[in-house]
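In structure tokens, the next block holds one chain alone, the form predicted alone.
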Amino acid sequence: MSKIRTVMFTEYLRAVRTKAFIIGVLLMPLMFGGGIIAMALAEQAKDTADRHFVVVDESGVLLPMLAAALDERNEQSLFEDDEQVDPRWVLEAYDPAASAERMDVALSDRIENKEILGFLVIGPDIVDPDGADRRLAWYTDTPTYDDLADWLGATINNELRRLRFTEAGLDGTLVDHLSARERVNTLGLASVNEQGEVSEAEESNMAATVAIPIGLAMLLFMLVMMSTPALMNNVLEEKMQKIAEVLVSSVSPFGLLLGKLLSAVLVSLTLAILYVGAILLFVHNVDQVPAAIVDAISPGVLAWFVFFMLMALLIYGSIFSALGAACSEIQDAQTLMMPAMMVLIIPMMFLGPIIKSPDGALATALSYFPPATPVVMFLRISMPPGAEWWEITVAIVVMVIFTLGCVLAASKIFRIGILSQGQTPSYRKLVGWLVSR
């Protein structure tokens, strides 16, 4: 125990020296916080020169709406504090005289030109919900700028609303009226305390039921990422230069195995307590964070989140070690390290579904496949309706077997790859190892 400590600890101090992870301590945060920032300045550099676009209405009658629309929108909702968030829509109405070609040709060469951003069609029949010819078609170069095309939808068929119930009879006000949508809250469930109180449902905080879990969930998988592939690098690295058969002159193949993955899993813990610290320093610090976000982040989350992290560090820092053993060449250790890699990303790839139904067939299932079952049964535990106690036990169990499954092949592997040369691996050979004596 005290080499295995001593390999721990090097490879620990090491690793937490070096200027990688310095940088790998703060790229996260800046990933993270410079998308933010990237998108705020990218709301300040937003592009708010004039959209020019004609209308050929051919109804005669929504020309002069759209005209009056379009003056209170300019008017009243382009500017915040005094700044211009949002380009102005200039409306032209279409003039047949102005060319001699057919209209849609003319126009066409218009957008081409850059004079206008696009042009509208409005159909005769329009108004008559049976007419024949009741045309909206919106003709431009540049269909991602969708921002005016869904305006002009909006305002046209709240007019084209008032105007038919207008056609028959009916109070368009009185229709608007009695219509209203209402918007649906989604609440928690009530309970009873044991002295028979009952608390009320609360509006859900779809920030703490969602966003919190999935963010522990991503930063989880980050930090698996970032330190056990590193671990087969390092491993390929010491059989190259011969350091490896000075190791293991001293301290038995499946210590020095063990040592490294008790280093990685303490590499993580480092870099996870860096990031949950500041995460709850900043929630419990800054009175505008709501209750229920400091609240989802509680320390039985946390404490199943250092579980699944310690699963996961294992399962993979023992696949990627006996790789890194196996191998004599980068190149050969690049070919091993794709399947790895994809199996590693497997929960990722399933993330939408699982969080849309944590509790349906699929996410079980995940639930019970050990490389996904830490990410999977974590958001499941974290996310209502969270998973049944045995649902928990049962994958603990599956998973616990797994992992020493995986430490205990990989350190046959890696007890007979450290001293291989000059040996191209497959993963028929790995598994001709495995069975071996």
Given for the second form:
Amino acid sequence: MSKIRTVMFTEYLRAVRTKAFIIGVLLMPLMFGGGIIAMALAEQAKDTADRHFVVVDESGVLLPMLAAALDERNEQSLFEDDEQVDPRWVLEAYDPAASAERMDVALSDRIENKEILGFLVIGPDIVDPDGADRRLAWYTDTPTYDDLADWLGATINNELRRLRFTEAGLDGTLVDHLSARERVNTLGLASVNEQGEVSEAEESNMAATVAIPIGLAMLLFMLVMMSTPALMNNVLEEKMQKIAEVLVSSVSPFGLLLGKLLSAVLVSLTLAILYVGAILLFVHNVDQVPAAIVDAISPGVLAWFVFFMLMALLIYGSIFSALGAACSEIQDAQTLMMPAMMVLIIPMMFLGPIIKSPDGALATALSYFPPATPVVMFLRISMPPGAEWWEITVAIVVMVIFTLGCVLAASKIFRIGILSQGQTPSYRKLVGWLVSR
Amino acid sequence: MDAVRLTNVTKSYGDHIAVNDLSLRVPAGAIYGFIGPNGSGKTTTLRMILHIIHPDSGSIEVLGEAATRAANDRIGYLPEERGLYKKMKVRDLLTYYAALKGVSGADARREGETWLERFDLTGNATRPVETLSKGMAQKVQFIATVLTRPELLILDEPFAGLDPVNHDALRLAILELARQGTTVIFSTHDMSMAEKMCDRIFMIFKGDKVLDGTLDSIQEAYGADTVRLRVGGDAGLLAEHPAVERVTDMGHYQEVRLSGDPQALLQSLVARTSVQLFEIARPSLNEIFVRIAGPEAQDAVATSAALADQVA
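Pass me the form predicted in complex with its partner chain as well; I've looked at the form predicted alone already.
Below is the entire complex, every chain and molecule, led by the chain shown above.
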């Protein structure tokens, strides 16, 4: 035991004392937070250059209204605190006399010459709901800039509705009033406590119900990503530099593997304490943070987080250590690493559908798939509606058995691989090692 | 009492038999030389003694412990290819390797300082291993091996790549440890070193034990069929003599292996040229090694094995 402890602490210190680790500690929140900040900055750093466009109004009734609405928009909603945040849109009515060419060709040329962003063609019969030509066609070579097209669509449709109601003898303003839209409020559940008092359902807070579990699941994934593939390099380095032989003459291969796995656990725990600690400090000390978020990071959720992190570290730590022991060269290691990495990122690939439907078929199935259980089951437990107790029990039992299997299989591959020389085995060969004596 | 006892040990990798039905006893306190060509099973045997790998059959007893790693903390092992953490500082590395043998940090540091001083490395104790020269690194590895005062020292090619000064320092250290009662097993390709240092010599060839005994008994078995001689004029005429089986040019003299009567050779040489040196000798370990494992002996392994049986 004392030797395993020696390996664990020495490996831990070797890992956390490196510059790479310290940079990594600072870099990860920068990457996460930086991504969000960068997006916010990018949002602000909008291109506010004027956008010119042409309207070809074959109906002859919409253009004046459009021009008026645009003036109003350009005057009222371009600025925030005296700073221009959106580009000015400049409307130009189509002038048939300007070019001898066909209208669409002439205007397309102007788009190519960067004179205008696009042009809108409004069909002649657009006001009549049964009209033959009710085109509303936006021509552009920049379809990704859809703000203008969206605005044009919305504005014209509002006007059309008003016109069509008036045509039918109804008061457009009244219709607008009567067809006002109502917003859906998403609420949690009402419940009755032991005293029989009903506690009202609360408006569910998106940040608390979704963002916190997702954030923690991502953190869990990142911690596993940061420490377990590193084990592969660590083992491979020891093997390539012949340190392994000295080590296994003093410690059993299983003890060595266990010491390394535990050091990865320590490294991840260190990071988790740093990050989660920082988050807790933040949410408890900044008044603007809603109570729902403070409540969402509950001790229970954190306990699940640590438990699933531990399991994920043992699973992937074993796999990557074994692969490191099996290889003799870095290139081979990377080839062998690919499939393991693919399995590791499965929960991240399906994050969208899992969040959309935490008790759906996909999320349920993945939570029983041991390599994905830590992240998926953690999400299911920490996000409403939550998983049933028996589901959690079954998933955990399956996962723990799988984890033990991984550690035992890894110790066998590790024992054979760590002293082997020459060609890196295929996965088929590794299975051969597993069943060998 | 034997420090190491192997009984009918066999180990194979796939179809290749690395060690074949090997029995060997290493008495406590002895310096035992393991020789043999590359890939003949030396390292496999050493690793089995350390229980790093396990034999397919047979039993291995080390320092009184049978078939477990229980004795490993009392063994110091210097592998053929050196293994040190490049980024670790010398002192930290020594402490770590000692801790893995169950030696406390304080003991390791005290013992480490003594050895560092002995090998003139005190000033390098806080330097990372990667900044050391090859010779220094090799001495550090040796210190890591002996730091824990092992009862059994297993050294795989301890002298490879050392300059004469370090070579000598290491040799003296090993001899001193042996005098203090440490059993030493070392493998080497340097036959003169084996002759000088070892009480007993064991040779393995293609997995089979071909030599095992004291240098005297081994040379005895190979008989006095060797003549060292130097003649004036053309040494080429030696090869033409019917009694000469093989001539090895040693520079200052020729080492000749004879099948017939040395007196007859001397007489015939005297008749044809001037003889400056003529000495009837026993074959050197180098000569014996070549006879067993040299190209012309490759197909005569069976004979060698038979000879080994006589020696044992």
